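Next up: a single chain in structure tokens, the form predicted alone.
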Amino acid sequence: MTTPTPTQTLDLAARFPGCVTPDERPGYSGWIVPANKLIEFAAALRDEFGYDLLSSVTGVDYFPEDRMEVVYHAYKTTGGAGLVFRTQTPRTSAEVPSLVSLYPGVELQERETWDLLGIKFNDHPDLRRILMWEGFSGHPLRKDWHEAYFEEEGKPFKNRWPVGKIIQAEDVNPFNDNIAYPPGFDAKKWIPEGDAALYGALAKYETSDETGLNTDHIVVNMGPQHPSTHGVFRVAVILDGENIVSLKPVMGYLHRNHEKIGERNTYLQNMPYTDRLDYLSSMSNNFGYALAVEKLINIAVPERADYIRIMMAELTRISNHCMALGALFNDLGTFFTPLIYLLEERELILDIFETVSGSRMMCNYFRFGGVARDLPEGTLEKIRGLAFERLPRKIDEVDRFLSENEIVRARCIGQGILTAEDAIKYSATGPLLRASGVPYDIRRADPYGIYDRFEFDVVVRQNGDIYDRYMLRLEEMRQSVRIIQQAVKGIPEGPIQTGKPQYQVRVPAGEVYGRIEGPKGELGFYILSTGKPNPWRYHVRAPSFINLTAFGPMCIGQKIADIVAILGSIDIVLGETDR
């Protein structure tokens, strides 16, 4: 858990005497800030104490108490542990100030917290639903919200175990939807207001040229059924000719309310659910969630398991970047040739995942205190062959064939620029942040696992354009190969799990935020436990979702054809964006 140092305690307490207090509840950490002091506190945190990256924002419902909290996790891009602060509000009139004016990167996160928990952020520039549809009744992450055929708060449901008489909602009501409408709502007569609010947020533009001729700007929608949106994703754009004047991402088409499911699952049941977030990076998702729960239960990981985890995580990074770069070149118009070559390397990595876990994509391999099973015979030799022979050669091939290609350079250099200041401001992490000149990598800035044992470089590029994001991922693949080579040489013999496998882990009461440097950026899990078998609050800080905050600003002034390339260079997966 993140705990303030004595110096921080002294400085913050002195800076805000009598109002900002340490959170002394058992199992909690950080600071409690009154809502009327929140903006002043956040400004001091950024400008005086150097916490320039507000990484995660989420809410907690303490029902049946009349109390809700908004929980913030802030970090310094120069490195080090983070700082937790929170503000509390009555549940019956949940309102807190918006921090968008100080930390613009929280825009989408505050909208999500409003949408799912009903906490209103005053002075937010565009407080609309973001994952649920506009006619949705209520806020589904509130503890008193139940779906139409609600069974129980926690799993396993009694009709499944121990009773064993399974009841399914579709059997109870076979010809109706599992949905509850607001009182007096008629779906057949409902007129959607969401588009009007969306286009209002885009703003209406009118301009005149030098002749005085008035010209209207055009609203264009790309997606959600579009081959280059990397999933079911919509982009609403205002155009002046071919130039982008304003842009808003529209998401939620794939939303499953992963977090509501996670709060009903037991801790172990959530492990395979993390596979379905960024479904191209299953092993990394497992890693982040396992670290968070291990912090709560204070369990050690055997050394051999630590080495296996590092190898799986870095193979995942290479696999992810193969897909990201192949899809980017497809978006640029290369029509599958680079993608197919890169997918061949990814398939060889998936062969290894299948060998160790039994599955190619939904691996479900990590466990609290280790991994599910040891490397099968011959697997280490396969990893060695990839890391020492094939992958270095293939990465060099991609570099040689594509990096100097005139079309790639023309479409990418100087396009979709994100400055270092804006990258931090919009809470960008991962390759998106480092390609803008900020050398922030959690593996170095706040090490986890055994990353501090390995030699590797934090890759940085300075221009913040599409080309630098491509080149950075290419070099990151080389650094991942370098880490895997060291892990293959250094892996010891020994157990791969602490203690006996447990189907029901005992998690003490308290909160934790566990995070990793995923292939797309900071993947974080905020977990609040009450000591029961199911988490009270389970929140995913999804890099695909938060990195999209910078998408609109990166596109302003670009051509409409550049939208596809810029989106491809961000590297999103909608399973993680929508959750």
Contents of the next structure:
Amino acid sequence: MTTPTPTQTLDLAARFPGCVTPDERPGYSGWIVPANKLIEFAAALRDEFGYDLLSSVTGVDYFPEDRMEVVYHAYKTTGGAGLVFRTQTPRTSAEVPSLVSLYPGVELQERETWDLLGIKFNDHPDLRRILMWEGFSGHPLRKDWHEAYFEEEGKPFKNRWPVGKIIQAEDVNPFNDNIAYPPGFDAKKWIPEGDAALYGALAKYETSDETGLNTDHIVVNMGPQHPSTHGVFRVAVILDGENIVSLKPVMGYLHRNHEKIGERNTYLQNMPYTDRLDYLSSMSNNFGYALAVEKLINIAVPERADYIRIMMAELTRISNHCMALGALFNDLGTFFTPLIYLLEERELILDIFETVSGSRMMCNYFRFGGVARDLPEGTLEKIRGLAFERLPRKIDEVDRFLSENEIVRARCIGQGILTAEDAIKYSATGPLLRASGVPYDIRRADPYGIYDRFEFDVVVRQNGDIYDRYMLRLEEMRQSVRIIQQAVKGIPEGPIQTGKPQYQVRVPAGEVYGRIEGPKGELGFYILSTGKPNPWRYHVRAPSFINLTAFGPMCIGQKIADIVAILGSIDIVLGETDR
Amino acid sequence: MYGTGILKGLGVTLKHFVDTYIEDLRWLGRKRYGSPEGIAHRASKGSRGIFTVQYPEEKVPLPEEFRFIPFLVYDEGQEGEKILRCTSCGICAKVCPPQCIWIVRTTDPSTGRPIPDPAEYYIDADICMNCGLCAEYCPFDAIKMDHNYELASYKRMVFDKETLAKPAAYYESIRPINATAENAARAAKVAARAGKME
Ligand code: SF4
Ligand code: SF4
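Starting from the form predicted alone above, please write out the structure of the form predicted together with its partner chain.
Full complex below, order starting with the chain above.
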């Protein structure tokens, strides 16, 4: 249990007289910081006020006003509510100072904001596109950017009803004509200068002759098609012999601009899209999104629905960790056996998801103010059977067979170390952070739903290596089983939805950041509403993406064969990384 | 000692293999493969040994809520004509996240007023994300999610009204619990309205 920190109201306006002002627009909170004071402000926040975890960075386009905002969400790893601050910059020449020097965890996020919104971060060490490719024209999340086949700003589209004119997307958007290039760009003559920039961003080529031998560093590209990258993901590495000198993740191959789609969708329509973020834990994604929107519309959830939500979220955590551990062992060379055995447990959990939601993976089960439907008859029995009989036994089995296995130990202990300071610095969350000795679990640090009623331990391990991440996930599965056991016992009868189910929710203007402790880390949804049926800004703080910031630093000095194991121990899903 | 890890690991696989046959012996006299009980047992908390189901010879039973591409429910009239429940109110087309439903409303040629019966109804099945929102929010129980998932095809699948229409009896057969509850609710509504009229 974290002891509640004494609530001292921060008076940042007094600390920075005349420049930092509280944000008083209706529905907003936090502080507005002028760009030239940003670094000073962030430094004070970190060193004086203890906000050591800069969790999320994103931008908002206020088109047609000539204004853009960069929004930051900072937290303390000792727990408690967060702090929002923002800085404004003109749209036509959007520039703010980069915070990489203070909070290195923003590196990938600032690149993303530059890529998608065109906000330049001065003094960023490596400001390149990250999700889009180099030959891409424009910044797609800007409100005046339209895709090749643009229908309307917001759904529902008018030509579907009452006089529906059937359109087949491929007829209006033929292959080849759906790309706009930047002026002067010739795709046929183009040499991917992005690659040069990428390699340039890695450490410089050097020859070393300490041993009398002249050795050259070589560049190796792993992926994008590689069995151990868990999807289409590329790693560019510079090697000195077998040792890693420098490493950069390259991603975006699965990018579909989830956020732009989300800004076109109505609030409810977004729910099934969140399933497709981290497709191994769709129930958790639903949870985070539902929480964020519920905060905005200020609606309570009936007790029974709260219990169902927690059971589903914890079952998801178990099934996700089954996958994560199985895949990690694959990467270590066990060649599928543990994975397939763990998949059995996951299958049984997915059976439950299928009975309640109708789909094994794309659950789309949460609604604002409740869940879509009550547990069908017999489901609670099934969950009880799993939680009390099968899962504890199976988790112990995995523990018995693998934790002491000599190969696992030899390859995992002491490898891919991330210290506690580094983990916080790189904004790592979830198992990655806790395996490094930081007891930060949002379910305890900033409880949501009814987690405060359950007894469970926040699992922490001290060494921050691959082995600890493995052990931590195993132990977390046990804790999740504990929570489910309590939920199965305590679940009351009653309604599962507040009010009548509505397909159009009225969302008042304002902003909100809702976050949950997802199986992979802090999953946050930043939503900005203008009171219209579609969100003005919809941003996902994806743990799979941000945890990769620490990937490079963790690998330096390791052997090339350890890359796959380290990546496996971070546990990413590309659907969420690339969004 | 090196090597024990490997032996132990192989032992796990061997145990799983042997478990399959022990389980088979326990099932002597009963069908463990290709029978609903056998499949249900393999997918239960007591499952041991072989876990997989030999699709397509065996199929996992679908829970009632299972959802795949929607269909339009019709009731049969006195002469066996198909009366779609759909009133072309357009809620499903509005709620559909990828916007893959197209409806053309019928208008009465003499008055120009809309008639509650769709002239055309299309679902682009290749774009449909099987979210089930259309079925969830249709106020007339007119569109429901199907159980037929074997739709692989070389062709582009845009389903029109004829393809989508399926009888109410089919709906009741795949979703008995829901259908019974909905029928009762509709009957109660009709009764309530009749009561008010009197
Ligand atoms: S299927 Fe239902 S929601 Fe859709 S138009 Fe017909 S009656 Fe309305
Ligand atoms: S299931 Fe979802 S995607 Fe498919 S037609 Fe219905 S609302 Fe649209």
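Rigid core (definition): largest C-alpha set, two forms, superposition within 1.5 Å. Positions refer to the first chain, counted from 1. On a predicted model such as this, the values are computed, not experimentally measured, just so you know.
With the core superposed, W133 shows a C-alpha displacement below 2 Å between these two forms.
In a rigid-core overlay of the protein, I166 has its C-alpha displaced by at least 2 Å between these two forms.
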